[in-house]
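Next up is one chain by itself, shown in structure tokens, the form predicted alone.
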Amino acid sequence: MEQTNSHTPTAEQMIAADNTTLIKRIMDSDIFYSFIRSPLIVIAAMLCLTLIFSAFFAPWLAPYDPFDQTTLSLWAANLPPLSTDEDGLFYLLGTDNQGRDILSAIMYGMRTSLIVGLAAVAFALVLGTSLGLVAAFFGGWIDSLLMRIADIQLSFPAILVALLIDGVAKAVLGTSQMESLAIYVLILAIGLSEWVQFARAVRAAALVEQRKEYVQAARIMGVPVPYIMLRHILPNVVSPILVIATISIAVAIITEATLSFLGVGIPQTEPSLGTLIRVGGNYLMSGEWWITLFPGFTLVLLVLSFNLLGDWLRDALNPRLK
């Protein structure tokens, strides 16, 4: 009778051998020790973390909803920090002019930004980094376009282009259904001023990469084109690529907070931390500055740690510094 080789080891068994093998190597590598050893990026990263972790799950984290119009009260409204109110409700970071939490309202506001500066960063991600490959891979007139088109937008600062698109967006699309996509308005108004820098790292690292054998070969031997574009070459463009999308978050969350401080981003009814320190500036004159201190000094801290991560992780996958 045949007998099981008791030793030999299971699927599960090799799952956990192949994730220790994996762990073991991300530990092991220059990315990973150049991470832990610099304590100014490790608590960047912690905060990062933390602030994102606090956004996503703001409604079972903060304190009261500040959206549900039952638990308002105008008797609440601009309490200062660490204040209690008639009903022994108590508000760490005070209450605004509506009597809504000032932490809680930060927490489902930077939910807003993050969505919008990772959506819009995605969505330029994916636009350059296709228009660079292209414009890479094709040469003659279409890079020549696409490039020349990248110049024209660059002149522009893109907070302009992005105003630009917006109103563009509003004169079509009127005000009553402006104020239900303005989210995905402002995704596209951000994403279509960020590609250019995509586009132009891509296409650089690109034209590298197709010059030398193995792409070559690739043609040689008759591989489609988009094949040897995203199995070939995109690989070896991810470095750029990562570095550019870490700082570009950071700059996405910028512009949403700036067009919503101007009036043309998220409307009041969805806070954002652009919108609270908007509402906030309307009372700072008054006495009442913890309503845009603490939204503007999140947006400082989120900011901040998106750079740090930015600049190290640039450093770091530099062979040039290693």
The other form holds:
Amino acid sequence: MEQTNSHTPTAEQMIAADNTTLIKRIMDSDIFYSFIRSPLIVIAAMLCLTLIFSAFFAPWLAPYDPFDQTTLSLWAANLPPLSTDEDGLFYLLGTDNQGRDILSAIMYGMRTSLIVGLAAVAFALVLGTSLGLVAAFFGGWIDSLLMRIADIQLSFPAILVALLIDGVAKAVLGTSQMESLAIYVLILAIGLSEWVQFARAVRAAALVEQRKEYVQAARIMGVPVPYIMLRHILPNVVSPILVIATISIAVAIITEATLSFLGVGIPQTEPSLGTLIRVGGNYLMSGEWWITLFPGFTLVLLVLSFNLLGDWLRDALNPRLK
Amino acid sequence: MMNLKSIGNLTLKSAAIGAALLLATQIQAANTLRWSSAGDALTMDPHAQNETPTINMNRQVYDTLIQRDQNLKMEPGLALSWEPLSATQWQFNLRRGVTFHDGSAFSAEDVKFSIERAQANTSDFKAYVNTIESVEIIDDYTVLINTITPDPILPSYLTFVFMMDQTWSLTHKVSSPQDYNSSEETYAVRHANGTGAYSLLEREPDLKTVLQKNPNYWGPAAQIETIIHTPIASAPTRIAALLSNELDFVLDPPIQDLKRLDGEESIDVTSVPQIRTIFLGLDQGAKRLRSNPELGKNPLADKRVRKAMYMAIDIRAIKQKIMRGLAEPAGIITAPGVNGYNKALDSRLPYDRKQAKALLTQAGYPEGFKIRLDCPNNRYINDEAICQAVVSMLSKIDIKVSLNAQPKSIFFKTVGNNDSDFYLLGWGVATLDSEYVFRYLLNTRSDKIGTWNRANFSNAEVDQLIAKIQQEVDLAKRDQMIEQVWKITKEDITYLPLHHQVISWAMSSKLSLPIVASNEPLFRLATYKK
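Now the other one: the form predicted together with its partner chain, given that the block above is the form predicted alone.
The complete assembly is shown below, putting the previous chain first.
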């Protein structure tokens, strides 16, 4: 008994073995090879991770809490970058007109921007993918209806759709309620303005897949339709979804920033990058450039790194480019 | 296919057009004043909105019986002289030979018509003429105004009552003012027929207003032919337009930009203390706080709490950092230049956070309390920034303030509907007399008087004094009573005064336009330097 036991691998060993093979599989994969071979993408990925990390851990990493009123000192207002106030506190990127540390405000603001961007894309992804699968699988009038809606929506710029939804929400909810719900409305608005991309890509890929033999075999065997869609077709259309999602995050962050810059997005009490840029814009002419420049620069870095990653992913997952 | 030659032609042509345009604008610029401010006049009906930007635009086109010069001294307008015949009767002798822009003559009938129009229900100037009982026409150029009670400051109220042409108003069916609050459109909203130095040539609300010099103006002729107003809401855009010479004058440059503008050779900045004081209102009459009913009582009713809040405000930091030096810390809620103001009254309690905290503990709030501060964000200079600073300063004595900053249209409704415990307000003094502050802010509130007393302050002695001040004709006695009211309310800490606002105008250095403390440019006095 003991002998046989020593020969059969324990559960832990199996997981460990599985892990090594998984890591090995990743290391050996084409994608990883293409990743490690392009230094620009490595930098973009590192930058992206650093920004996300510093945003989500802002409460622990930021030098000051820009929303804690009791620590704000008006005497420290409008300090340029690299200055120290009379209490000996140091401000790397300077302070705004209330004495808030710009660096901390950016970290907290980036958190809001990322939450909105990621949540909006997640929403658009789920909605777009399900509608795309349904359209491809059922065809007929359902397909026509969904795709005509998509066509109509595509003829409007995404920002216009988001503005429209935001405006309607404001009228329905009223200004005071809108303040507390602004972030959810924004997620909904941006999500609804971007689902079309997912739906069209998934529909196209699914149409190709469902003519393949394995799907037809599953159908003949009587496998239920939802099961075929989720277990057989979905895994095979994941790569276009991934590519669109990465690029959409960048678009969603920009859309949010634009809406906030126009003053219809995130309220000032919980500023996002766009809000910070808008508020700082008032000081553009007066020589206090750091109030708007640094949030703007952060936005550029964030969006650029997501875009680079998205572009690279598109190429890496495209078999024709190998 | 477009070849190189045709491209070259095109460039040449466009260059020629460009040069022609440039020349045209230069010729035009010599006689044109292009100016901008954040907002537009709300209407051209001269009796529909008592709001400074609206009054200002109307004042270029319409005249009043008595007007104020650039130093805010009263001078004859459409009335050459006026005198009280008794305590309740005034005689006005009108200027002869004045014509409206459409050519019809100005006479006593128009005065009677205009004052009665200003008394109409939809008029926003009712409070200015509510002591007038009747207007009697003696002859074409003499009118008698009878008042219900003695009104020694009637002349200064009349500097806000614009004179319209009766015939024109009847022809265009505008004999009663536009009902602004229900967004009524009448002929008078976009057209005007006054006696002023300028006539209204073009009016597109919120886009463009063009005024043209009136060649038949009764006063000294204006120098500038055309005045173009383009409202630009975004401050950096407005300043960029001034810097690039697309504008000649900006009424409300943001104070953070003044240093830069002052450094520009082509731009002049002038500043003057405005007749407006910014203060915080505390509802001391309510049973409990609307924004914190759980507290069960109203801490603001306790003078020690009000004093603690007063002493927790570091006014020097607000002046230095938010107002960039362009504000004068205030001890009472009226500004220098107003009758009844004196330097001795205008002193502040010291900024002392420790004592403030001690007072709060004494009053029974060692842990502070929660409250909401209502604040406009587009009305006064850096209003929202001031409120943010107040929130942070009060948090240091453990009063947890949540800020509710809103555009003025919503904010004024909140405070006007008595829905605020704690708010920031600014008060200008149209009549340059303390009584104007008393009647709106200090008298016990009723439908007719004390309408902006949202501090719900009520003191029988003060009410009696105000009633006496309104009818006292002996100016020395009157001034004494005014001082008494200021002393009582200052001692009581009825309001928390912050500062007297300083206004700045930025204009092309070629332009000369005297700055006026009422923040109302008089374009008829503008000239271009040679």
